[in-house]
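Heads up, the chain below is alone and in the form predicted alone; it's given as structure tokens.
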Amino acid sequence: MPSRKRTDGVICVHADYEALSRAAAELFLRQAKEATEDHGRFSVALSGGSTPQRAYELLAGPPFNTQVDWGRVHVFWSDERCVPPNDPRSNARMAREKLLDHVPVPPGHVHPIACAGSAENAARSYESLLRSFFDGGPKSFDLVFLGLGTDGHTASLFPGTPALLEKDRWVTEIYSEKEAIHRVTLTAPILNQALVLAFIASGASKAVVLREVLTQRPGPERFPARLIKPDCYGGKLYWLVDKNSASLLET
């Protein structure tokens, strides 16, 4: 697995999508058991989109789901659309059927984001769930997976968009005018506390992405993945992609 150590952290370029999906997979098995070690339990928060969907039917199967204690593991997100639980386009429905419906986590050990009233008040009622979760121990996520939009968005953080300029808050709602539904999602605040921070980017419709927000040169306001540095002590930032979506990086 060629990987390169950077300041915004570290590459790991993976022969195809299935190797970097088992790579993804290995990832979250190593941060549950040092997690689940050191303070007792595992806190991940999971990203939408087709590009993790393999990672996490590989954790749902052998030899992962058998070496992962679940009943210590708690999932978030790290977004989702203002949708009905059931509709094809919810991020915690894909995470139901790709992962979570075969394999044990207690039911209460999972928290999807829930949109049934407005936009605003979800994300007040996520945020006061992420604040009671982490009181009382360090503010931050064991590990936290993310994706990287054509865009250079991540999360629902997309480009031009108020909250790209979150301070405080944990959780914002945000319209997205392509999609005319509303989202909620995590901010740079708490992502950036997190232990561990992993990009999982695939294809070669990600290569100009990836490669302009790694070159440093465009800021957060068009490419928002830039907001992204891990600001807890120790935090790691790994950028988990393909040959395809490297194809443009320099060697």
Ligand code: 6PG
Given for the second form:
Amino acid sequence: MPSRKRTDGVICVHADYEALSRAAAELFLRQAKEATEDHGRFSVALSGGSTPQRAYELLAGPPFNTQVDWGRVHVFWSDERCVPPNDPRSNARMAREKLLDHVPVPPGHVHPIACAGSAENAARSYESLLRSFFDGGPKSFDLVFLGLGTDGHTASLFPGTPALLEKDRWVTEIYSEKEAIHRVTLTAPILNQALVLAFIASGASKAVVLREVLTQRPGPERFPARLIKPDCYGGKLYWLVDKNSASLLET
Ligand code: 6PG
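Please show me the structure of the same protein in the form predicted together with the ligand, now that we have looked at it in the form predicted alone.
Everything in the complex follows now, all chains and molecules, and the chain you saw is the first one.
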């Protein structure tokens, strides 16, 4: 699996979606072991969307499910759509179906963003939960999985939205006109304090945006994913991609 170190992270190109998903599961396992040995717990923020689903399924079964100390795992989300918990659009529902209903993470360690009511209240209470969990920083999650939208968004940080300018709040709310729903999202300040962030992008539909995010100059207002720079805090950034999504990157 060729990889290249760049100022904006290590790009790991895998043969296909299955190999990419397995690599994401292996990263989760590695980080879980390291974090638990280092500070007795493993905090992870899960991404929504379709790409991470296979990685979550792999983690729910052998050999991964027997190697993770699930009792030490604390699960958060990078963002959530403000829909009822059983709505098929819910990121928490997807993670429960693919992973959390199949592994023994203590219920008190699973922190969904409950925002079917007021998105602003949900954002503020999620932020206070995070600030007390991380004791105000400077470090945040041991691992964050992030997807990449074809418009360059990540989490619910969409191009041209005020959330991109957020320098203080760790969690904020946005209204998605296209979906006619509110969303709640982590912001760059807390994401960039993670120890490890891993984008996962698969398929030919992500080839153009991946090349633009990794090589084009336009700033984060056009490609919010460019906001993600954990190395400023000593964090590591990985781009877990496959041959199809990496097809436009120079070799
Ligand atoms: C969401 C995700 C979002 C997603 C990207 C990529 O709640 O929708 O957080 O940022 O990761 O849109 O989605 P796919 O993996 O489905 O392409």
